[in-house]
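Encoded as structure tokens, the following chain is the form predicted alone, with no partner shown.
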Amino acid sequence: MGVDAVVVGSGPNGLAAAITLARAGRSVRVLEAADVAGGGARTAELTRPGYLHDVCSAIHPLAAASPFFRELDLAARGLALVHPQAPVAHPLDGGRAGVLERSLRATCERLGRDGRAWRWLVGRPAGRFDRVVPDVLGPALHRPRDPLGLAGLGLRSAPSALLAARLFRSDEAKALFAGSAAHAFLPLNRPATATFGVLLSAAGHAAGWPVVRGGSGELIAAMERLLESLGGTIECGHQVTSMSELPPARAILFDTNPGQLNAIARDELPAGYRRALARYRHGPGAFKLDYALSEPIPWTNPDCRRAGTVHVGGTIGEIAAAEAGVWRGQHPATPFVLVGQQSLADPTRTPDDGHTLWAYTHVPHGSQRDMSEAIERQIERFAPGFRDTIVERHVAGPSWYAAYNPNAVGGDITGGSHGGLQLVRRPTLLHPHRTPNPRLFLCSASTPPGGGVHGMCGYHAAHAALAGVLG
């Protein structure tokens, strides 16, 4: 039986597209190759029975801020976002640390002489966050809702992260900003890398960096329940490799990377557009360790024991050197490590008094090197005795991620490189969610506004379909 729309892939963006269409009264069927829905937002017992680990996405500032999620009452479907005592901490040698508190005032007071600069760079966007974020997460080309706020954000975000960090004098403030900026998977001397530092830091004040109670998979479960209540269906274990394997539908939305769209659609797309898809570049990979711990990490600085996320990499100079090395195809001996301490805020992650830990570092695209020793050495540097707390570990390198989720080409978990024009040309500049075929749409993180669990890529693609073939 035919439907109005088929969505290929059930990550947050695929489900967001399906929900948006179903809320508009269209019949929707979601096809997922894996045995469970979720894409990059699944939860699994990767170490010990009952220990719940977020397989990919784990910390959700963009979910808390997303205009799409704010339209939905996912709490009624079982979703609970829980906040750690502090969103982010960044340890330094000698027991020092930069700490981002939910309170802007408290953060500025902690930063002392750098408080005024932090308030200008991060605090002002945080104060206008609810007005600016719809523009930031909006379509690539649109009329801004808050032109002044967007202009102010652009002023702060256009430089490189290294240039923006010159506003600060202390190692603590510089490192705190650099840790958020390094989420770009880019060298910190690249233009516009300050965008990631400003936006993620501002989100910490305005929306927090929460975790999902019970694991990120519970966000997907809530979305599934909402979609089903609207009449949509999800079929797992259904891999799509060609258009002939799809049921009849007026519109088809792909929560896939551009290469997969190219392979599946083949002759239904013109040669020029297919060449654009083939040119799409993927970025560095991720190497991640999931731990079952006997107790929380014994950070030297006690504030790191309050933070849901800890950026481990030392000074801004060390972080910049590590990220530049990855971009050159190197494996830093002292890598930048992103650490998630979800069980501190969410004790349901373990069945006993133990804890879970999520830690990953950036590596060259397709890397085969085991970075376990380098990651653990970096954490031990700021938390002596960390290794003694390890009960069990699970290792996931780029090849593991590529097998787990075909969107993660070469271990790229962000949906494509943010370098150069591809920051906005994902995979095309004009109408990126549409294809030249009026029935086919792209709704993955390879389209604006890019990676992160916010659902906005799917939301925009669904509206493009509603304005077109489903109108």
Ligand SMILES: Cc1cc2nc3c(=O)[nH]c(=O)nc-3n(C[C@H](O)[C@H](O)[C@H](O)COP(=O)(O)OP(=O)(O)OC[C@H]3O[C@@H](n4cnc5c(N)ncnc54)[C@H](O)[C@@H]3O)c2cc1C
Second form
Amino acid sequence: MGVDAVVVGSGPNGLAAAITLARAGRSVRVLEAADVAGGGARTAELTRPGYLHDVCSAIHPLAAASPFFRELDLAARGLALVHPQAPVAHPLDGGRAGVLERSLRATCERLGRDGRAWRWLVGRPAGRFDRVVPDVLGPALHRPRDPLGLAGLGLRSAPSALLAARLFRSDEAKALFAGSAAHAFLPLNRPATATFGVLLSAAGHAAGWPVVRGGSGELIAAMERLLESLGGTIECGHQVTSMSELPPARAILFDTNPGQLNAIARDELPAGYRRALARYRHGPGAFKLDYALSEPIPWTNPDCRRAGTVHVGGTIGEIAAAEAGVWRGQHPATPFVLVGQQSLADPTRTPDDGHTLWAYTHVPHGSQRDMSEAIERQIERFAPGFRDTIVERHVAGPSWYAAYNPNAVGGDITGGSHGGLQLVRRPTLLHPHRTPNPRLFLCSASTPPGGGVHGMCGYHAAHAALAGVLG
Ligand SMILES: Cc1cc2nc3c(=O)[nH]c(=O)nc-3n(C[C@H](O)[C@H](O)[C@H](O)COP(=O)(O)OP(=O)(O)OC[C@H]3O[C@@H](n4cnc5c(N)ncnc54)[C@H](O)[C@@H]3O)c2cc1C
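Since we've got the form predicted alone here, give me the form predicted together with this ligand too.
Below is the entire complex, every chain and molecule, led by the chain shown above.
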């Protein structure tokens, strides 16, 4: 039976697109390759029965800040975001640590002589976060709602993370900023890498870095319930490879990468646009370990024991060297590791007194190297005795992720490199969610505003469809 819209892929953006269309009264059918909906926001018992692991996304400052999610009452559909005592900690040798508290004042007090600079670089954007976020996560070209706030953010975000961090004098403040900036998957000397440090740190103060009670998959479950209540349907186990497989529809939205759009819809797209899709670049990959632990990580610094996320990688110099090496195709001996301790804030993650741990590092695109030893050495460096707490581990490198999700080419988990022009040209500069074919739209993280669980790519693509063929 025909529908108004088919969405190919049920990641956070595919479901956001489907919900936005269904809320506008359009009939929607979602086709998903995997057996379970959710793309990069699924939860699974990767280690032991009853141990709930976030297979991909775990930490949700972007979901908490997203204008799309704020429009929905997902709490009524069972979603609960839980906040750790502190969003982020960053251990350094000698038992020191930089700590991002929810409270800006507490963070600045801890940073001492760097408190003033933190207040200027991060605190000001945090202060007008709710006004400026709709602009930051808005469509590629739009009239800003808060031009002053956006200009202030632009001033702080334009430099490289390394340059911006020169505002600070202490190792703690520099490292705390660099850890968030390194979420960019880019060398920290690249222009505009400060954006990630400023925005993610500001989000920590303004919205928090929560986890989802029961696992990120519960966010998807709440979205599914909402979509179904609006009449939308999801069909899992259907990997779309050609347009002929799709039911009749007025619009088709692809929660896929540009390469898949190119392959699936090749006969319905002009050659020039197909060349732009073929030029699209994927970035470095992720190598991830999930653990069942007998007890929480024994961090030397006590503040790391109350943080939801711990950035492990030492000083800003070490992190910059590691990220630059990955970009050059090298595997750092002392990698930058993003650690999530979800079970501290969410005891429902395990059926007993045990704990879960989520830890990944950046590796070159398509890497085959096992980084387990290097990751564990880094954690052990700041938490002697960590290895003794390990009960079980699950290993997932780039090829595991590429098999898990066809969007994750070479283990790229961000929907495509954020490097160079691709920060904004995803995959085209003008009207990135539309294609030259008025029926076809791209709604994945390969469009602005890019990677992360915020749903805004899907939301914008759905609005582009509503303004066009579904109007
Ligand atoms: C290890 C890891 C850690 C991460 N950590 C975080 C984090 O802490 N916080 C955060 O905000 N983000 C995080 N992310 C990123 C986040 O998961 C993604 O940016 C987000 O899921 C992108 O959503 P999406 O809907 O665009 O695509 P995806 O989530 O990739 O979903 C796409 C869906 O489409 C399906 N699909 C693809 N091709 C086809 C096809 N041809 N036919 C049918 N179905 C198809 C896929 O199976 C998939 O279900 C992480 C990702 C990974 C892998």
